[in-house]
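Take a look at this one chain, the form predicted alone, written out in structure tokens.
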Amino acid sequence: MISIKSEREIKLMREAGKLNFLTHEEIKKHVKVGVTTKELDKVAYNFISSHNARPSFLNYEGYPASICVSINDEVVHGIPSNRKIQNGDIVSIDVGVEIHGYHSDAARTYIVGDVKKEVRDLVINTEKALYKGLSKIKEGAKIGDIGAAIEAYAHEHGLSVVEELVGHGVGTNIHEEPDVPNYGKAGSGITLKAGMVLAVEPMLNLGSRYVYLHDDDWTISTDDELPSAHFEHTVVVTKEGYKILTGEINNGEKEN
């Protein structure tokens, strides 16, 4: 069932979104060569906890950490460990925050040191693809409009779209209906209504779209071992467009 959030609920989700943004800003200070992914996880846990909130991912369906840290060919759900970040890595970090019983979800991919131009372009264009998808959001639009815009932009820039992983609704659960694919046909799917809260999250690959699940039952990597990038925002649908809940103190919102 797809829920329409009340003004009270959206206000609470703004708080969760603001803290998500601030958590990313805190993590960003520590993303550098030689730092372990487990250290980044500790930074996130301590920061979120210090604000009387909870990491949404910790113990979610058995997930053992507070954030997901996926490096290079890892698409999503990388489990923090003693692995050290190296020069030339791209590091995707996914953060979920729960406060007052409501969640927010946002991801960024960071470039560490010197990377090839094609890898830098992958990261830049994945973030741009996110905003191409968001630009289609408003009351009366179709869910397929989002994915079609992301897919078209990805293909225009020689990137492939992971189809097994999709965006989703957000609310009192971190994953709610509806699914928000990063591919599809414009004009298809459910009709968006004001008050829906969605996490839109393109995961784009430099090589083929195909992925596999590691033995840890969480980490997902590209089949061809080429890099993947991931960007995500939690947004609320409005009559005129959308508002980003996980942006810069919520000033990153846009209405179209």
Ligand code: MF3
Contents of the next structure:
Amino acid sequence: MISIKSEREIKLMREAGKLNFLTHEEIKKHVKVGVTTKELDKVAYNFISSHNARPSFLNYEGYPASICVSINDEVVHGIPSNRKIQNGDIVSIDVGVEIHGYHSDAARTYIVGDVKKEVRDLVINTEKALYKGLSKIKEGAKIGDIGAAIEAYAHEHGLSVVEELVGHGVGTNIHEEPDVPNYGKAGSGITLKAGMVLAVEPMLNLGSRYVYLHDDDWTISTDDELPSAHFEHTVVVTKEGYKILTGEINNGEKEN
Ligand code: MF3
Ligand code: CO
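Please move on to the form predicted in complex with this ligand, as the form predicted alone is already shown.
Every chain and every other molecule in the complex is listed next, the one we just looked at coming first.
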């Protein structure tokens, strides 16, 4: 069952989204050469906890940290460790926040120092692909419209789409129905309705789309060891389009 959120629920989810945005902004200040990914995790944990909220990922199916930090060929679900960020890295950070029983989910990829042009373009185009996908969202559109737009944009820019992981509904659980693939056919899949809340999250690769799971049972990396980027927003479907819950403009004043 795909839940339709009430006005009251959307308000609470907006709060979860706003805190998610602010957590990303706090983490961003610390994304620098020499900082360990565990230090970023601590920044996130402290920030979220000090706002009477909870990191959604902590203990989720046994996940051992508050955020995911995935570097270069790591696609998603990198576990924070003593690994230090280096010049030339791209660093994907995924944050989940729960407050008043509702979750928000958002990811960004940062470019650290001197990164090759083609890798910078990968990062820029992955964020653009997210917005291409979001642009299809409105009541009456199909879930496949989102993935088709993301996939077309990725392929136009010579990038491949990871298919093993998909976006998802968000609400009182971090992962709800429906799946939101980053590939597929326009016009296919379920029909979007106002009040659905979706996390859209393209993971695009510079090389081939294939990935593998590490022995830690969490980290997912590209088979060819080429870099991957990840951007994600949690949005609510409206009659005319969508509203980003995890973005900067988040006070209910500006509507799409
Ligand atoms: N943010 C991830 C997603 O979008 C969830 C991370 S799951 C965790 O699906 F277990 F690593 F926390
Ligand atoms: Co997600």
